[in-house]
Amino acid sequence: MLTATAVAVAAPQDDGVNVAAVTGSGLPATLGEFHFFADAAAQRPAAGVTPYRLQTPLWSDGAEKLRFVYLPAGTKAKANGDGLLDLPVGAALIKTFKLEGRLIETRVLLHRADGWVALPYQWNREQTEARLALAGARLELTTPQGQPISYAIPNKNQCKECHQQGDAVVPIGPKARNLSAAWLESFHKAGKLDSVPKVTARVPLWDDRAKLAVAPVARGWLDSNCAHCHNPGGSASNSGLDLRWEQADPVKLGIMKRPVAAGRGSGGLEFDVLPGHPEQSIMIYRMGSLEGGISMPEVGRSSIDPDGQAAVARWIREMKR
């Protein structure tokens, strides 16, 4: 059984991180061993640690996410093409989650010797420090749309659900695709970086989406929260649905595609997607269902995103039969 386990005190901190939190093989019980943050309650880094955000993101429930990612003294994270960043052995990722004007949990993936460890730990009311929280919890919360929730704080085990791909747990968000050109080239001036990745195609900004074309707005919101699920190595690659930015393949996009053994989750629908009619698409039907067993993404929200919805039944809706 997976018991939080005390880290030493005396880790080597040469930029105020305790590098012994991320690399050893303990489980801290609280976010604050690990000196990720100079004030952690108002989410300033500590040295070392550097913010990020994502074009297009993850949605979960509305919340507001704080991203960093952090290197230890004297390494770079190598540019893989338009894919993930290959950060090296010490380095961790930091995502923080917001609803209600308050922390509500944070989640570190640290890179150890054998492999990347994700955990789960949740902010407590005097916003003073987040516990590991092995087993997760729920939440009766808000959205910022005003929808009471059930909010679910992910067990470790859950947090495998969206990260492993074949026998390993590894990032899904920092794909160079999914970061700004700015934010690559800061980060490779700071010498934390060894080049600035050369992208082909950049999932288009969010918060632009009202501006921008559609098929790409849509694709990169499937990247963002189908796709880590949804690919050939992938917990949901017997769906025989590939949603990765990069897929051109219509068919393994779903387009006139028939579900494999979707069971009750197909809805009685005939294909994934249906060009010009998304009320016929199973994927739509999924994407606004909260229930289990039909539900898509089937884990880390519990509303649906109706600009997610929107943006994918407009893609459909456009699409050319």
Given for the second form:
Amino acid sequence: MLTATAVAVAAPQDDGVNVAAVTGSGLPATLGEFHFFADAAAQRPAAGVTPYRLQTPLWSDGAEKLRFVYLPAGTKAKANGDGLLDLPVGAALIKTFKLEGRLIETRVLLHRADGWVALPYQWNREQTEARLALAGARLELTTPQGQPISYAIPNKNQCKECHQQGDAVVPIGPKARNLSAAWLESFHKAGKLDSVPKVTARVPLWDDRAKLAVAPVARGWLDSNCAHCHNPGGSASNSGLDLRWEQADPVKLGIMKRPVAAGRGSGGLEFDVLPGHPEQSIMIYRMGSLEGGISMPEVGRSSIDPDGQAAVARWIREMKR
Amino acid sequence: MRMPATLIAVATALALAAPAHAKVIPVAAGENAQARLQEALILAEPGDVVELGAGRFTLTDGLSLDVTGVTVRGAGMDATVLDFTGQKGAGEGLLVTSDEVTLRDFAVENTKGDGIKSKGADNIVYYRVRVTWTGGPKETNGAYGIYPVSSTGVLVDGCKVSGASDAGIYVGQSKAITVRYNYVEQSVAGIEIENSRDALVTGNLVTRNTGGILVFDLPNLPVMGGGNVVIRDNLVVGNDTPNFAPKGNIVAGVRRGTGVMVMANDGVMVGRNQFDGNPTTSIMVVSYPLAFADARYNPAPRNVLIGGNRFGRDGYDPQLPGAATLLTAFGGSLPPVLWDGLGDPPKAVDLVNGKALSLNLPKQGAGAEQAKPAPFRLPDSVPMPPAPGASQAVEPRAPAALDLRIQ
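Can I get the form predicted in complex with its partner chain as well, since the one above is the form predicted alone?
Next comes the full complex, and the chain you just saw is listed first.
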């Protein structure tokens, strides 16, 4: 049995990716061990690793993000309506963060037999390798807007804070409604997706926000940036706030909802969302803060997302009472 | 020494019950404590003890634990200090999200948000843990000191909290709760049980808070219907700190000097507590006062029993409209129980001082300016039968030398 495992690790796979590193129980010390990239420094993926983008992504201090999905040879993702693509055991999601023109960190989500595992890897100065940063790290960096920040690489547990649904760790991004029709089509054509899911209301493309209706833009941003915690199975379920794209109950969206455990995060305001008044809405106050205990999201950013905040503020301002 | 066979069997069973690989992971204070401690919390396995050395751990980010059955143990609540004064991120100092965890014998200081939060963490034990904001009561302090939420099985025992801008010990949306022998001071609420069931709050000392012990049920939450709470044998004295909660929080409405406050709960017993030096009132029983739209929610208090409490000098400076007139009418201080006149009237059990003041509010949501205050005598509930073998119940008299003034 031991011999068989050793052989599996050593044997190169057809597509080049080290399946044993993805599916085994260990915590690989370097990103290189996975062989996800033909050229990691250039972020050129290996065979079997497919790049993708999201319609409206999670904002992370303005970092450029490069996303990839890996499926083991011979396996397919299953469409699941509007929701998350159902990725088989052995699949991996890979996300690299770039700031100041260089690779900062790569986060991987590995689908193992007993569930998903999230691991953060920190790139070295020379851009030759990324090492496992189990306890996270802080780096002094500058945002694309020229703002100096203390950038936080999350620790393994903080990965889970966002990726938790009930007791399980799950991917957040690749929901059919947050992927373009063209990408889903091509993924299907490549034989990696069982069918092209029918999406009734697609999250808008963030780059197009200036020419789109206010509500879907803001709701798309809230879905991508907040709803992984603010949903009935997420880390912030006890708040009663549910910011998912499909939520229609105004109180659950925060409209005229009083805070519960906000502490000084309430900012002296009475409601999460007060229609017509972004300046009196706790949601905008917390998006606009950088202070621990006030700032939302709690992890994953060290600066304010000006465009996201503006989009949500516009939605609240134009909301009828 | 020879061990009897039965004892050997028990010892063997206990040994088998503990995971075979359980180990102690020592973590010392000093250089790079953030990464070393966080890594230990990640790599710990069920049954392990993460042992914090004596000294001050200087931390820059929140810590988290997500492994079942781990004990985090320090060298004592004054010897091992997790110092978050320089914290940059996260909503709390330490976050626990796994079951069967024990936290004991260490302190957490000056977190930016909450002190220690445990969510969905069943059977958690907080034992001799201290959470302090060292600058005293300030609006900029974190909200909750000890904050278990969404859990079944919570024990908070022998802990000390000071300076929380919301509640020192806050248990929310949970059940099977014991909060005992804690010392909570200089917080807005000392101890708060919210949207929770089956709680025993006993033997605590709550002093110098705005309100001592609160039992609330709020609308629009995943878990509602709070109740079956016993508040017994607590010392609720000198809660006279002006409210310093940020506005918008429900506790920002708690009046300075409220001993015990029961709001919108079903089945609360307030018995055998000692009250003294609480300027507004010893015990307040009220409905949720704000507008709400939630068909599942009952804003009124029901089945509140009050009995056997000992009252010192409370209600001498009530933060109520028309306080001067009320004080004149009642001879200088209000009766020990204040009811807003909505929902079931609180009932008296054995040995109660039955005097109360009803505000006689016309309906839920009415402001205090619509009150028509009047004296009110608590109706008797069915008296509780004496415990088997108990002698005739006689309220013991306080020793003449007992002096609760802070020296």
